[in-house]
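Just the one chain here, the form predicted on its own, laid out as structure tokens.
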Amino acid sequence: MGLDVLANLLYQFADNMAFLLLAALGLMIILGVIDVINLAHGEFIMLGAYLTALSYNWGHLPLPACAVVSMVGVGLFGLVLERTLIRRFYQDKLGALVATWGVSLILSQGILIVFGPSMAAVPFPQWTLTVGASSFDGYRLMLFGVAVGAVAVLWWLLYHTRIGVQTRAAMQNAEMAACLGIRIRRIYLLTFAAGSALAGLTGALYAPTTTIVPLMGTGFVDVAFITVVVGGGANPIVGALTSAAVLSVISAPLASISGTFIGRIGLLVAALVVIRFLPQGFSGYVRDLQRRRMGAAAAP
């Protein structure tokens, strides 16, 4: 295998993994901690892209500042939505699905009415990296670095901060955690806001790469749900990394050889296979494996 072919495959893998991680991470956090499926996740990503376009074209802010504005803005929107609507459905999963689906319709149609069918584009940063005879988009490689960095920050928050310990306790047994004095509603509020903020960051980062329209979230939400299902909700970090890596290994060569459509078909087939043999996803399998090892070590 030549250097150019290897570099191209690695680039395709990094590009696919960044897309899957960024699209699914916020959704997976909310599912893993709160056990709520947010059907408005794609519209949260769309809001991030719109805030980026508004900040760039009207506010004349640089792209990094636009990303911060989008992340904070969508995070605050998620915080308000959790306080006013989502928390009413924590004991009603079907009701939460219907409620978030209604929010998605209101957001997409509201944006269409206010801003029209499309938004002014955000220019794509022209960064290139040359390897041998091949050139690659530096911006998309940067997206891979941001995705890995987001996972690293999330890992640090969960395992090295007080709020992270409380969040993991709420994930394992919310009732017991509440008996120990942990404010579960506060954990859920911050979790939903954090997942929303990650969706806003995703929309900001991919705003230069796509046409900004009210229904653009549908291009993210399908792969996001596939990644979440394959990863499972037992551990957001393990689930996100393992599912994104495995799915990228499958989809990247297929997309490179046969196009994006065949790559998406490969994702679906891989998801079906994983669900057949690992119904709880990769993170559920890792959790069960750890429990079996702990049980074997404790046995006399």
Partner chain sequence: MKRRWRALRDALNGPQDLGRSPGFWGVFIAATIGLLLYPASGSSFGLSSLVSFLLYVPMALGLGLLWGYGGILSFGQSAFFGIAGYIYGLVAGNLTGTPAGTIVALVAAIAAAALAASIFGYFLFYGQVSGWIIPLLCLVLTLILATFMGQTAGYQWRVGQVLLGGYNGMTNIPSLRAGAIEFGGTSTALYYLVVVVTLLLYLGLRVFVNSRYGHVLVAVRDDPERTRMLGHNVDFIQVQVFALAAALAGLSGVLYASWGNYMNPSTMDLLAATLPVIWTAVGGRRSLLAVVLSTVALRALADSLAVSGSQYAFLVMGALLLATMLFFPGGIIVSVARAWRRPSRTRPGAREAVEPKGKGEVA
Contents of the next structure:
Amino acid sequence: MGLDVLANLLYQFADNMAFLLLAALGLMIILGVIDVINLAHGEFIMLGAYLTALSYNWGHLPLPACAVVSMVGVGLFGLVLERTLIRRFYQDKLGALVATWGVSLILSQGILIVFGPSMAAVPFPQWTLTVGASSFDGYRLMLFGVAVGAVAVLWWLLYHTRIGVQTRAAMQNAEMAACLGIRIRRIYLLTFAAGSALAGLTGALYAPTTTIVPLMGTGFVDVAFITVVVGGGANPIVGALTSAAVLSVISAPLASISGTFIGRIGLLVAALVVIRFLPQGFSGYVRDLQRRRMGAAAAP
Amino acid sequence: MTERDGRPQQSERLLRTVALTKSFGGIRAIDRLDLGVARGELRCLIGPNGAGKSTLFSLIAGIHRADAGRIFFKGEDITRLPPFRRVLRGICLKFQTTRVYRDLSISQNLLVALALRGPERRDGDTAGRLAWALATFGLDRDGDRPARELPHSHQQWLEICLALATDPDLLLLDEPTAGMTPDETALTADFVRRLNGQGTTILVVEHDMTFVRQIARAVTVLHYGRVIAEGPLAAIEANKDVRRIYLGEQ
Amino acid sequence: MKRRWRALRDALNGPQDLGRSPGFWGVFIAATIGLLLYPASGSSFGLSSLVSFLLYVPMALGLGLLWGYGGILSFGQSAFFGIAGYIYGLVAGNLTGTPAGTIVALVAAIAAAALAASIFGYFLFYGQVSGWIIPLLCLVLTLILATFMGQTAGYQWRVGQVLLGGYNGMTNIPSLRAGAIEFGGTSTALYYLVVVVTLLLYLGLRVFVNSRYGHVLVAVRDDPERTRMLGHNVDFIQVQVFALAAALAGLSGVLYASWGNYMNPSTMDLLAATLPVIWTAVGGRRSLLAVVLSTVALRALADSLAVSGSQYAFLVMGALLLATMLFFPGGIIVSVARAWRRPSRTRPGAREAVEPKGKGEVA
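Structure of the form predicted together with its partner chain (previous: the form predicted on its own):
Then the entire complex follows, led off by the chain already shown.
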């Protein structure tokens, strides 16, 4: 009996955390590196789902290949968008917010006009896992694995590659990094493309779990935005992990007792409380702690 | 106001800091600093670059929170008070770099500064003093001119007037004559002396020793976040430690 | 008497809005007279349409005040529109027997919106958070509310005798009623109410932004830190303006409920949330006049496009928003007005100066 309850809780936690991480990670890295929020992020996820649905139903590709198509497709779209639009707003971060909201409208309504109100579904892989008296979706557990894997890949890229070092330098002080010969424009371009590709991946992965409609992005962005706000832009990896973990711990029990919507309201309340006391989010708080530790160590 | 060796007496201190400490990352900017300023004083804070003068001002004004130590103003512990409450208690800071509302006109700038003072709080003294200040600096005409069109020195002066408009008991001036010509510096010095003569306590951070000589009676020297000398200007200029820090003398 | 008149004229003609010449006021008065005389010649459909444009003006003005004058970008005004609309429906629906029931409902609705905004605003502004957090969390609020209300179908979701109605919304909401006059959807009474409210609100806000408080607000927008250093309680001021904007959005919500006698979750969803931002951005958020004009114009445009399907209307709105941000960042009406006033100083494609300070402020 106890094992059942525990397994259920762990499953809920993993399911929620995967959703938060996958929904927010792309947004997080763009915020962390470029300090810009892409308000069309939900629509990028939607595009990923649509690409997967098209590749599966018309291209007859297996699901993993569809996911690759989504990543590449949305990543390329992000690349083009960065070059034509986003880079004009680097001095006007909030202008970027408003402009990308315009893009979001164009995308969702454009897809609605071209494809109509719904899209052919992608079947949900039925991989059932039984523990005791409960059965769990293996697919959702795999999503947790993918989410953690994505963070791990990101961490490796940031801390073990040359471009990662350059990116971290650009995050700390873009002007200084540019003076040292780091090509900031290229890093921003690649970051935006990577963030977009991640959004595409999320859309591909969650396509089998939901109805594919032009406005499906809204179901992801409210949660993604909360995760990003609570995590903060100071360090995308620390921010994403801590934020997703804490928010999952809060929302999982709430959602299983009172339903998804109470869970989301609980998340919003949590976000408000966090930013009231930690305005830079968790990663900002961690960064301030580190700085203060440096200060104490500097006592003569 | 009684002074002994240039040090104000305990009971007359308007501002007092006790063991004030502040670090930024690995740098200790203010190090267990004790400072006392008596009501009605006109004090200059000098010291080499990085000595902590502007940081001290930002701590007194409340822009930064001290890591340790206390600040007392009119006997009240204001260490944890947010900046706007300190202004309401009578401390006003004029920033080092000009920070007027660039897109607002001169009169609009003043309107913002005066907005706190409802008719009942605005006594004749404050209005008169502000009018005198505006006239001294030539800011009393052309009120509709946007502040960004003013030359640098006039923006500095407008900032002083904005600070005055809040009716401060303690005025903190951070490098008020930066970028000014000698004539403008002399005008500012004259103004500061007169303002102090009317009863406003003024603390000035300055690099320009000409200006310091024109206004100062009492001087405090900071170095590495600590007070290393305090007293009348003549004594400071003769002080061996001060000379060593500034001029590298043996 | 003459001094009072001059003081009023000065207050109205202060520097904080466009249109100060006698010529402008002439056109203004003519337009007002035109609006007031319209029912004599217009059809009831025309009246109802005009009402459906004008009733959004309070919400737009609220956002214009909040964003253009206060520097706070909110993507969630629709949340307060919806909260007020629903509260109005709940209270009025339960007080159908009471003579002043709808008036009580109106007050309750606006108060609820202001209260919700004050609480929400406390967390946002007293934390002194970075600019981008405010629009995001406001958007999240409206999205969550829309989703939540969307699943309140079923008999268990009711207050008193009024059902919340879920995705289909709340129906049979009584129109505002004062004594014998009912302010229903196609009535002349509602038309006059909305015109008068819009007029008084616009003039009142014009005086407001030119007042001392209005200048402090603009100071908070341009340099919140500096304004703190002049003794103002900036966090509190921001909560106040946020609550005021919410109250205005709530007023629009109640007028909408009175006009259509229904209220549904789609008034708070993502598409609805974009509209006030588009109206204020496209017209020019720093001018109350521009906000009024663009709201009416864009509502009329959207209505005509929606004949072929609302997706076309929203597509055009999205494109307009994008184009404005790229080419007329200060707003189309504002840019035109500036060019008109100083034709020799216009450079084609010139961008407005960037002002990075302030919570949520956009150039």
